[in-house]
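Read the single chain below, which is given as structure tokens and is the form predicted alone.
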Amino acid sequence: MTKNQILKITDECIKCGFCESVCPTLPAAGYNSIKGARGRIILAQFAINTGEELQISDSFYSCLDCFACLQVCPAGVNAGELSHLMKEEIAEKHINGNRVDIADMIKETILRFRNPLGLNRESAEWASSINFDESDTILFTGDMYQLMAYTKFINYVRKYFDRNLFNAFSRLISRHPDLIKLSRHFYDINMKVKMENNLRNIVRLLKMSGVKFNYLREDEDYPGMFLYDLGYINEFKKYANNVYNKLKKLNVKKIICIDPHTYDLMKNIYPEYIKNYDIEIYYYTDLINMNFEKTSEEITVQQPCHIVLHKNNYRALDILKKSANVKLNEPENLTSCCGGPDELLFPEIASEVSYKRYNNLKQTAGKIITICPLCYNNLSYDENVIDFSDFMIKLIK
């Protein structure tokens, strides 16, 4: 079935190359054609039709899933969707692709610990002094803000590792998943402090808006985003159903997500794999209902791909417009990726994409507001990159 879906997409492609004008990974990879949108289409068609054993994984795993290609394609082809289908084929070994050791490692740790780094306790520490409400509405962090400090340190260290050595280390953890818990000792302290402050800011904004909600603390499960993004669909389906069933047993009726990736996953992807899915999903900015001071300061906004280009809606930009002088360097319904999804597997590409995006935003306004922890992590080249919650908390009347 998946192969038929892939061939349907490749057959619709007219090979015009418009997608290559917006694909962020193509220039970041030195214009290596197989790491661009059109190259992925051509390579997928060849791989499926011939069945030849090729070293193709890097092509599809380097896709940022930003859907920028879809916005300019006259035939309506989504190379991001195709990349995801190809990752599924590779992960399930339906086609011959080279093994991705880091992906296998992440899969094993998530399935074992319900957290990519096995840091369930550490991920809940930010809320130790906060009292939450008895409520069937919960704040669901997805562990995204919490994990940024650890991934930032890991990627810093990784620059000094040979890729083969890092892959060998990944294979070792796949066989002995408990080793991943050693990561609790290695993190970027500045990022940890910043992310935990942002989490507390989000809670404060919601509470001041009159929202009643609970938080599961250590019992919160990672939502399984990496399983889905890396193509482990069978594992993801089982995992997502386990997460959902646990939430239902806790009588959860509404979920407040605080990052775009978790929001997109739980609002749009979960219902595809879970029967009778009936939990309401909200993005936290949509629940903010309070007055803020107006500042004349010029700001620009890094709008999240998983909100804007995945056709989700949110109120964050409207809130910012009422509070500051917002300047955008693209139409409101478009954005450019920060490079974050490539950070773990392809740090060099992620770095090139993020720095280019940072410079584009910097030329637009002095301050850059992010609404996603991944965007903040990848764009925070200076102190003028600020999380939405941090910016708004300082404007409370």
Contents of the next structure:
Amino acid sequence: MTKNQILKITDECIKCGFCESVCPTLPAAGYNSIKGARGRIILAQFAINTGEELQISDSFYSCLDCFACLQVCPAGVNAGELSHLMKEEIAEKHINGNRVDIADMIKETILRFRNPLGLNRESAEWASSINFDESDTILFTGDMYQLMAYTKFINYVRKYFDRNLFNAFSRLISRHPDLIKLSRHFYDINMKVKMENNLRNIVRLLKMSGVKFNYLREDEDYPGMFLYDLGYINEFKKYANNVYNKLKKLNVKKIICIDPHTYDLMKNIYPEYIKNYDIEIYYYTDLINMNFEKTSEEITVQQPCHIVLHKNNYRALDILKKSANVKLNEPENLTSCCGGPDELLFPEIASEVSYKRYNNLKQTAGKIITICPLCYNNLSYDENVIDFSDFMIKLIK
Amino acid sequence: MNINNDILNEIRQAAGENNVLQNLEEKIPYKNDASYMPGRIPELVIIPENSDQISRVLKLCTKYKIDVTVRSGGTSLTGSSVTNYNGIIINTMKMDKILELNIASRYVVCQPGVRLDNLNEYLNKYGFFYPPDPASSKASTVGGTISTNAGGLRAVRYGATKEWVLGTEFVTATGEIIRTGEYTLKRSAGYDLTALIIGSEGTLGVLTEAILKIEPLPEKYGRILSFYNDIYDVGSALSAVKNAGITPLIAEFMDLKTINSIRDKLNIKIPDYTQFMLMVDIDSTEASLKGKIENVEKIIKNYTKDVLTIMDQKTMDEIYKARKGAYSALLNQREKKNEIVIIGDVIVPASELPATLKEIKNAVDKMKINVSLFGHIGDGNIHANIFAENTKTGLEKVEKLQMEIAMAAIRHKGCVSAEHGIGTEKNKLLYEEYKERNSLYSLELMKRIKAVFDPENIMNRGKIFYD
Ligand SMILES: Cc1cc2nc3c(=O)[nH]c(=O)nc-3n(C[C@H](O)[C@H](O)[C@H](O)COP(=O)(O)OP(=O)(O)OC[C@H]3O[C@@H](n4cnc5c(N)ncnc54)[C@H](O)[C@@H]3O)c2cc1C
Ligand code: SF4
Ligand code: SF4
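Complement to the form predicted alone: the form predicted in complex with the partner chain:
And the full complex, kicking off with our chain again.
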């Protein structure tokens, strides 16, 4: 079935190369075509049609899932979606003997702990002094803000490891998942403080807007994004159903997501895998209903791919436009990826992409506002990169 | 020649270790460009960073007689950027920097991997632009468009790429790094090697730098759309505009099938009888534009009653974008799953257009092939887009029709390729053109010139020349 889906996509492609011109991973990978949109399509077509023994995982796992390719493709082909299907083939069937050790490790830890690093308790610490409401609406962090401090640290350390050693380490953890919990000691302290503050900012903005909501604290499950993104579809399906059933048991009716990845997943992907899905999903910026000061400051905005290019909507940009002088780097319905999704598996590509994007944004305005923790983590090369919640909180009247 | 381990090591050293792809999976994407011509998986792909590396690699390739294909954006429609032999591909995409902008002297210096839209985005910030504008400008590059002498929508006013290249840095097949032309708008200094390199389709060596002329952005322009049911009237209307001494900024036509493929993007009311649409841009100073446009409207109204003028920039931009996407949009008009759309590309002098269009239409009707027509009518360039099944019989039919269309163009003093180049797709047609003109010796001379740059015939073998 997946193979047919893959060929249906690749056969539509006329190989015009337009997608390559916007695919962020291609220049970041030194124009090695298998790490660009068209190359992924040609390689997938070849691999499926010939069934040859090929090492193809790097090509598809390095795709950022940003959908920039789809925006320019004259034939409506989405190399991001294709990469996802190929990862599914690789992960589920280990086609052609491809393995991705880090991906396997992450899968094991998520299935074991309902959290990629087994840090359920630590993930809820930011809210220890906050009281929430009794409500069937919950704030759902998806652990994204919390995980950033740890990813930053892991990547920092990774630079000193060679890839084989890191893979061996990943295989060890896959066999002994408890070891992952050691990561609780390894995080970037500045990032942790920043991210926890941002989480509190978000709560404050929502409360001031009169929204009543609860937070599950340690009981909040990681939504399973990595399982989906890394192609473990059977595991994801089971896992997502468990997450959903637990939420239903807790009588949750509405979810407020605070990062675009979790939002996109729970709003668009969960319903594909869960029968009669009936939880309403909101993006937190859309519930903000208050007056802010106006500033004449020039800002630019790193709009998240998972909102703008995945055809979701949010009000964040409107809110910013009302409060500051917004200068965008591209038309409102477009954006360019921060490189974040490649941070764990392809840190070199991630940093090339993020640095280029940061420099482009920097030329547009002095301050860069991010609306996604991943974007913040990847673009915060200086103090003038600011999370949306942090920027808005300072403009409260 | 096969690349054994010793040669491979020499090449790796010459190119820089990190610039060589040798794993099969990394080479697979290079077997295709945007054409339907099949290519081979190369033995090696080299993605160099500078001309010294290219020079060292080419010296080795000449020494060991290794076939080389140069490639940049890989948007070629004639199979010119894939290899047909057991050879290497040199991909110049890593050389993607804009090196110098000199507004006073009106030039910009670029590396070959700069994509045209990126170049124009950069120049527009300074109120300037680089006029060559193929519909592939999002992906096609300075290196590739110089090597195919690309045209595009603006060629009626600004000409093709050859009008815009002042000079180059070029590495010959033997590895000599040469400079041709320079930074000045005029030169009278011996043979024009720059002109020779333009359109040479990677058969002489590798272009590593280009000095390009730039223009200030037009002050103001408006767009006149007009609608017809007879193709002859389209050609006549445009001829009349040109006879009145007016050279439009662009002049494009498209048939109903093409209109239908981009109808939702055009977002205008199109009269029911329409079989063809003409799109003409007229520029002028702010003060005199209105008068000039009224004048053109009046001329066109002698050939059709329906004329629509658009002055709003946003709408004009949307229509321009839709026209640029026409070839791609035609994909959605495919009736069968295994159908491909092959884009033809012939040109005749503007005065021969009405008659040529009629002959092409007759040939299409006679062969009962699904074809849609559009083109840069302002400069006589017609693209017949042929819908064909991707089977042996389907492609044979295409070849036959391409030949008929080419012969029509030749009869009307035109050429078998206007802007896409020859590659492997049209080498037979090119041969026919020179044969018809009784000038096969021209091709012989070209081969001899190639031999001077490339004595071992390693560069893009099989392209341009029909054996
Ligand atoms: C959708 C679509 C629309 C198109 N519309 C137009 C159009 O309107 N007008 C038009 O003219 N063309 C058009 N084309 C054709 C194509 O874009 C042009 O031929 C373009 O010039 C190719 O540029 P490229 O950078 O992709 O070059 P490539 O495809 O990489 O190469 C083209 C040729 O140039 C040579 N070459 C590339 N780089 C170098 C170098 N550095 N040194 C020496 N030789 C080199 C190659 O060997 C090859 O022979 C279109 C193509 C597509 C897919
Ligand atoms: S833009 Fe679309 S049709 Fe063109 S190469 Fe990419 S996927 Fe294929
Ligand atoms: S989704 Fe993004 S990274 Fe992946 S192929 Fe498309 S443009 Fe490239």
